Amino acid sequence: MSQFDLIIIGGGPSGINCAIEATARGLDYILLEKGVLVNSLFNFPANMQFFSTSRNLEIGSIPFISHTDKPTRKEALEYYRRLYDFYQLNVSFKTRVDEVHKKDEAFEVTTSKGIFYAKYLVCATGFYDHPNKLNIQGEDLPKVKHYYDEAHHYIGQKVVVVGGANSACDVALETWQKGAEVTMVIRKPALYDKVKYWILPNIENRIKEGSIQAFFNSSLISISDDKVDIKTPKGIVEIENDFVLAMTGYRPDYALLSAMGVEISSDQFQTPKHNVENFESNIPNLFLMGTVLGGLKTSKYFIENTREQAETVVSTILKKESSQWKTPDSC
């Protein structure tokens, strides 16, 4: 039987932050990873740039070197892999989370590389693999993706990028700059104004001289192989197309939180419930980390922000444990 204190599920920079404070304290812990190390962070688009600094994105004391202010994703996956080597972590790859009971004082995890069991459980599952999803027809076809790789295969194709915050402009511009005929579909009535300072004045110039083409107040509402219809305040708009990028956000994974009897706050932007000291969660003995936290309010918590968290959540289990073992004599 696979038994730990302590069983963490994510392997992005929050399950990576809380195992390595678990190693340095001594709990006997497992980080379940169901893709690869940082499967989110290897899953962003290859030319991707950090809006942190290398500094702000530091944990467990090792330094995080890269070669100008603000670090690539591929210096970012180097400084992960360096830390998983240099702590020796105990992580399963590929191992999916199928289910999760509370059995007595236990945990009882079913994944697909069988069952673990512990005492306490982090949540760390972020939010990057649950796209928020169009729900219209033709979403489902090939050419429709919710996440952004690389330009090179857009090149003189004509595109649809949906969306109107950070990933939809980084999208379009590198799109357009390597050749694509652009679309923006932008749900409100002018981009999100908290768009990276270095990319705002780029992305409104090219809208302006109508290098890229945006329709503001319009939604998407049908995708078919070589065409898209556009709902516009001037009526429905067909446009051909080859490729539609629905930059449209993600949402944490509500289906295992809710599995595990973690309840959602009712409001819009379905928090699940934690302490906001110790970050536990309505069911005792299981801690949320990360942006999970968050809810659908996906830009409040990043990397930055939620580095103190593996401390705060370790030193709770390790409390917890201490006071069960105190003598009648000792309290």
Ligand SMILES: Cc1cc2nc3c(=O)[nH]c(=O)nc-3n(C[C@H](O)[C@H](O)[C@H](O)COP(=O)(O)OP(=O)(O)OC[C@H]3O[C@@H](n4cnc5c(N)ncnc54)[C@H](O)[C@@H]3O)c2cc1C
The other form holds:
Amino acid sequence: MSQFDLIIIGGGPSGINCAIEATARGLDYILLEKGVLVNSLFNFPANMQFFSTSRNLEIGSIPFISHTDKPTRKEALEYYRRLYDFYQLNVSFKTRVDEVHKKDEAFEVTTSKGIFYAKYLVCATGFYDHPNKLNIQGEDLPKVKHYYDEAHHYIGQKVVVVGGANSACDVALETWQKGAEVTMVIRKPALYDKVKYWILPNIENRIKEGSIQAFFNSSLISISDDKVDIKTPKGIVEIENDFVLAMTGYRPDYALLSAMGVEISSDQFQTPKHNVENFESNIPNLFLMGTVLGGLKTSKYFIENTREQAETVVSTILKKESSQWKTPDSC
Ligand SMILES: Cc1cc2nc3c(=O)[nH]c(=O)nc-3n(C[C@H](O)[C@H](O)[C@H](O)COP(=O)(O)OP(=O)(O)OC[C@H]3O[C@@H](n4cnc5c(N)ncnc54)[C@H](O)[C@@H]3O)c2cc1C
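Okay, that one was the form predicted on its own. Can I see the form predicted in complex with the named molecule too?
Below, the chain from earlier opens the complete complex, with every other chain and molecule after it.
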């Protein structure tokens, strides 16, 4: 039987960090990852650059060397491969968690590779697998993408970029620079005010000079093979179109969280219930780590500001374990 002290779900930066801490402190654990090592980062845009310095992304006391002040995706993948190798982490890749049930004192975790059991569970599943849908006609056409890889596909093409935050601005600029005809459709009256300071003036100037067309206070209302309809303050505008890149953000896997019994706040952020001191959810012995903690407030947590969580979670687990073994005399 596959029985462990701890099961970690998700092999992103948070899950890896937790696995390193569990290794260092002698917990018998397994990390279950549905894809490859740091699967979300692997699927980020090919040319993405982090906004953090490499030093601020370091975990496990292993230096992260980068050639510039902001590391690239390629450098980050190398770094996580090194961590995996150095700590000999116990990871089962291509192992998707489908169901979790608590049976007596143990969690029964059903995956694409069989059933695993553990007394403690960490859910570090992020949010990158579940894009916010436009919910409009034509969204399921192959020309509509919720993930962006690189600009080469879009050279000489008419591209609509939906959204006005960091990813949308990056994608609009990169595809325009490589030769796409770019139109942005932005629900709000302006671009997101926290767009990276080295990107914002660039995109604003491209819009001002008309190189990139932008519709503010507007939304896409339907997509067909060669056109899109945009609802603007001046009425419906139909434009020719080859690709729609919907950079409309992502959301945690609420179906999995609910199936685990994790309560979700009823406000606009739909935050999974947790103790802010030690990240334990409303289900005893089930901890949440990383970006999943923020619910729909997906910019609240990122690698840099979640690095301390692993130490807290593993210490809490070890404290719980040691308190169970104390006899009344030793208390
Ligand atoms: C363009 C871009 C730039 C960024 N730059 C920075 C930066 O400079 N600094 C910074 O700190 N942060 C940055 N971030 C944010 C950072 O990438 C995320 O905060 C980080 O990836 C979150 O880590 P995580 O482990 O919580 O989630 P994730 O990295 O999303 O990992 C979750 C993992 O869980 C796995 N998983 C999900 N569901 C299941 C399941 N059912 N069964 C098994 N496995 C599952 C996924 O495959 C994935 O590997 C950036 C993000 C983007 C998109």
